[in-house]
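Single chain ahead, by itself, as structure tokens, in the form predicted alone.
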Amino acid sequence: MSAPNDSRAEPHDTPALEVRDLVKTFGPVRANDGISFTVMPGEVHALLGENGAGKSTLVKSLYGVHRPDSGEILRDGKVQHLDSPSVARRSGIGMVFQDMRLIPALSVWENIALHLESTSGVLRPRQLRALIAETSERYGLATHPLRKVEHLSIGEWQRVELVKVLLGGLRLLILDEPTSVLTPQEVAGLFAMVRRLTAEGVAVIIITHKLREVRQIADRVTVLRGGRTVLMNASPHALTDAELITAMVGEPVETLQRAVTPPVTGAHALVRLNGVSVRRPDGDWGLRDLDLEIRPGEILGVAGLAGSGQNELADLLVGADGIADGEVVVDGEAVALPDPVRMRRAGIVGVAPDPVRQFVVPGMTVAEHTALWNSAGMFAFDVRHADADLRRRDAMAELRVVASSRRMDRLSGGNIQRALLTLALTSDARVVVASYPTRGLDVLTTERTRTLLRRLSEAGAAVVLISEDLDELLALSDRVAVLAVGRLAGILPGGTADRNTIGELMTGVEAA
């Protein structure tokens, strides 16, 4: 077992991947069909598509999740029959996948022990753990072998799952959607680490919607729509923003351009936060010291670094975190226990950070789950359920929500998270707090959920919007907050606040 070789491969011209008219159907969907592409060693390649292109069935082929019914997969020019996981990890392919497949009541060594156990055998647990510190370093992944995964933040869990591939010995990396979870800070650690690797010889794909990333890390894109091939190989740089997203999407999409809204002066506060501290359960501060208001009509960005407090913030607020100190004002009163009830009740709804664990009841489908979200509800405003039911049709149609007869857990990442966005954004909330909405959303998604935040700032609600994407943050928010190690950093007008300031409060920096 070791990780990728120092010296970069010589260069030749057998593809260190290559796919020929692959096909994956399942039952009457056709999800894959007929797809080629090539990928060299030490390159970079982007496969972009929207959400339901086929991205994920294709990667989970490659990595030996799905068998496909036609078609070949070459690995430096010779057949492969990748009829599992650990048949491609024996190939040297690794993957990280979008929803990251960690036990969280382990360890972090622990979690990694298992994963190598199929390609590698038993190690003691000082080698192992003395491998990871030594991996974590020379690829510049801060992680701590003895840490519960339950204990870390979801940049740390991504962390911790390239660590596990890179122990693996391998030749081809897979990263689905790997910077929806990282600060920009974490972006450039990441990009610096694959810049390594291919340094090293090591090919690697990356899946992702963000294309100020394509243009900074890949060598050439592969663009996928209805499950097709209708760009392949091409560079990225020979091609405008807007012709990527229209071989995306079929058509031109209009971004949403910041509305320019006047400041939220004088305004009753919906919730006020006075010098309140929260901990964790491994008895470290999440939070230290914090005030804080939220308005009405106004989008409240949040910024920090993984692990900076925005996920305790966001539980606070929505009732599933206690305060170990200060004070919680709701409409003027002072909360002493914020619960989900009470908070529900005070018009305050969440978007989970991470639906597919937080948010989806394995077997239920998208109908059980609005009622669900319905009956928890249904105490908290005075909803009008027509107009209210009226508008979740609308949402869906506009983020093109599956059937609602479809069991949840068999839904795509991109999906379950449109099916959340919908029942948040339609609840005649008060307060929503958005944690990463736009996460491993395509291009179009990502638009129209802006627009809905925008509207729902518009119609006098208040938003909490939490956001690893600098740019979506500057977009959208009237107000910046960054979090730094749990603290107020500043506060900054969305209007005119910049990355460089954001980034130098993120690491402590104080505000002038």
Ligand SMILES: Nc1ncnc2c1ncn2[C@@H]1O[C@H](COP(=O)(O)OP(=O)(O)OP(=O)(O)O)[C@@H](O)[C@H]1O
Contents of the next structure:
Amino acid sequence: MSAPNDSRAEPHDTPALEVRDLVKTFGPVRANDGISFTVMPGEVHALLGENGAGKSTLVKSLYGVHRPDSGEILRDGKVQHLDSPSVARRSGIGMVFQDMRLIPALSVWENIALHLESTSGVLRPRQLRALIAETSERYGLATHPLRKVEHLSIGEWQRVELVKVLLGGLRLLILDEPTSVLTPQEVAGLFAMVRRLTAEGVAVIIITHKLREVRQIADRVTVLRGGRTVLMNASPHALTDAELITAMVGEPVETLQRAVTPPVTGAHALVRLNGVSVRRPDGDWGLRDLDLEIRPGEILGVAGLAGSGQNELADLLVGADGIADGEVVVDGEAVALPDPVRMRRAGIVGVAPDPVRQFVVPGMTVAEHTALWNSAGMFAFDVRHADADLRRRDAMAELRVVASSRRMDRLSGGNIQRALLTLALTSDARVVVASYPTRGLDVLTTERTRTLLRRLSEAGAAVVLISEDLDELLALSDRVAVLAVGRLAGILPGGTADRNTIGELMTGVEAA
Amino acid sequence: MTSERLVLTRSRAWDVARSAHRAVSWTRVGIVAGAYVLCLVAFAAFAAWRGANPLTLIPTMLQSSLLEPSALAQTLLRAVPIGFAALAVAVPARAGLVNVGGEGQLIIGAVAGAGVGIAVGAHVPGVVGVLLTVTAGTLAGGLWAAISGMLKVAFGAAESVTTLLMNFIANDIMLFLIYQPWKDPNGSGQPQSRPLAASIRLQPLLGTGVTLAVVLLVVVTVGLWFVIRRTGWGFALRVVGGNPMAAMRNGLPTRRLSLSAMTVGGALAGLGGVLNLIGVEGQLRPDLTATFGYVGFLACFLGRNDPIRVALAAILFSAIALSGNGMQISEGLDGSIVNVLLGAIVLTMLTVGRRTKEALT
Ligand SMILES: Nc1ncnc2c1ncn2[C@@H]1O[C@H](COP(=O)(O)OP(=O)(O)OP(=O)(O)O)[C@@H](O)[C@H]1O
Ligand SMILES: [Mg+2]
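Switch over from the form predicted alone to the form predicted together with the named molecule, please.
Below, the chain from earlier opens the complete complex, with every other chain and molecule after it.
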């Protein structure tokens, strides 16, 4: 309101956002227990911390989703009460949630229109679509306004969320684990957009578990542990990875080294795909003429740009999807798909590509999910012994799964992933189809999960590792299959595969 | 490794502490109780404005619905069709299906029961006759709802619409039958079916005024509560209702489950319809169900799909409806004024009944 006072001179000295001693409890849970940090205009501020550290809770308070119990939120030096998301939006705060909230049955532009209705006056469809196109163009976010959201890949889905948020006059952008669902190319695109925004003076808060990304994009970091600030407004360049990890976890963590395994020779394939083609719901080909062998004792990595057929492959292997052509042979016998029970009885389990949509049953506890998992299509659900079973599994997996009485749909993304992994990786499976297994996991749990996958394969299981993290694929896989638009572009031995060759195969440069 | 263990125990303790937070919230109980009182006060004010004495109003209503033995019996008898119709909504709701067809399923249950009852008449012993009639009504209700269930799983037709349409068809079928083939020759021209033989009618139990139908409602309610909570079928319905995709991936037969939920729901309403026929009505007539099916739908909403609470809500609605009689007699008001109370309760519960949703954008 008043003219800036001389002693405070530069506007850049006033933080765009200042959080003081924020407390947010859920019953006895102190999810945020006195958090403070500041974000300057034009700055990228990274929030780090283990799963359940309270990052999402914190940013939800900043976006008006939660009312903090105590503490202050200051914008440009003035205390602000963010009573609801619409108040936050009107004051120039935009947020992309960890679990995105579009309405699948509507088209892209309709979803955006719904969001805008609450912020400003009604727009005509044509005007709005033009505006969407312009915003998409300006920030390099490719979207198809007319497509239905349910047919989008997660990366496109997120770009729609971003466009939605950018259409308001943005001052502070909050991104809750945006990169955990993205391919490396998409991450690069996102970061380019973030830089464009910060150049315009927008402040950005980004939550991530990946230190590489912190180094790429963040100007400062704040680390949370158990709901408290353990490191505040620090410069990432002044800290080593080990120091950051120690701050997050409270102890140093060793990263997994690439194990040298003898090449598997002459092993009998557990599952063989012969010329398999799969159609997507929207009519396009998901997989085309795929030949693939899945062998025991081997980690088969699957690389590809988003939407190149990875999810169709995963669905096929767990029997959730049917095939349009070709055959799927399990233990030498062709199977009729879809048939999840048949595949599960054959010892094939999956870590679902999209756990919130494919695994979480709203209203049910972790114990009930365990009972459902254990039923394996037998129609007998032993909820009574589910807790004991989960503890047994947790002792094996050591992924620190939450208490079984918690409701699955109320868990943080990372904790849902841990529960799913704890079930999938301790099921005596012969084939584990792990789609993006470390998505949303903190550093410690990521390493633990990779170790578990490696151990499973050493014990003779076949692991199909679908991932968008090339480092992960290269560190773990014995062979890497590269998919490009639903076709197998090539299979490389894990030891000698390099990023460039894989990248070329993915984009189809060589595959002509 | 040991340090990793330490982390493990730490997070366990943390989680256990958190999971303690699942007890009853007394503030919520207070809010709901307060809302009911508020509805009553608002209703009393409205009735006073219409000329009733607000001080004698509530006692009169209680008298004519709950406090007098014969009034209580009436309330319970009327709660039978409402309660079964409400349970008919609750079971499909578990599987995420909206059954708006309670009304038609009540009617079709009564029609099938009447058909069998008229046919067997007094030719068989009473017990056998009652069993045949009740079975026919239950099956008919189930099959009637199964039609909508089939349309849903085969073609994806919205069950909320098809069940509603089937209500009109059921009513037309009944009207056709009572105007034509089943018409009562001694009915002085009234459109009604021939009355059922006395041996098929339910008799009041031990001079209490209530029939076996009320006992059956209690038994079925408790049974359903158990089935939904403790059996694999009930568990599977919750999974299908909560996330059909997860259900499919876990190998649950989602279509068969949806169909079974719909069929069981319809059978419950059919049972309610036939019990109302042999317990209260004795013959088919137009307006046989008097919108019990729709009132049942609201009762199910009020009871949040939990069988026991749903049945209690049905009794409450039945009591409210009957309390109108007392008002008509002593206060000189139109008995339908109690619909104001009913509406007020449903609307209030629509707003305060839901848990506040934390995480909405
Ligand atoms: N609505 C809620 N009700 C109860 N507890 C909650 C709620 N939201 C979050 N919590 C709990 O608060 C803690 C912090 O959760 P939060 O989602 O903020 O973690 P996070 O740091 O974002 O974790 P992740 O990296 O897994 O996303 C967790 O233990 C979580 O289960
Ligand atoms: Mg989070």
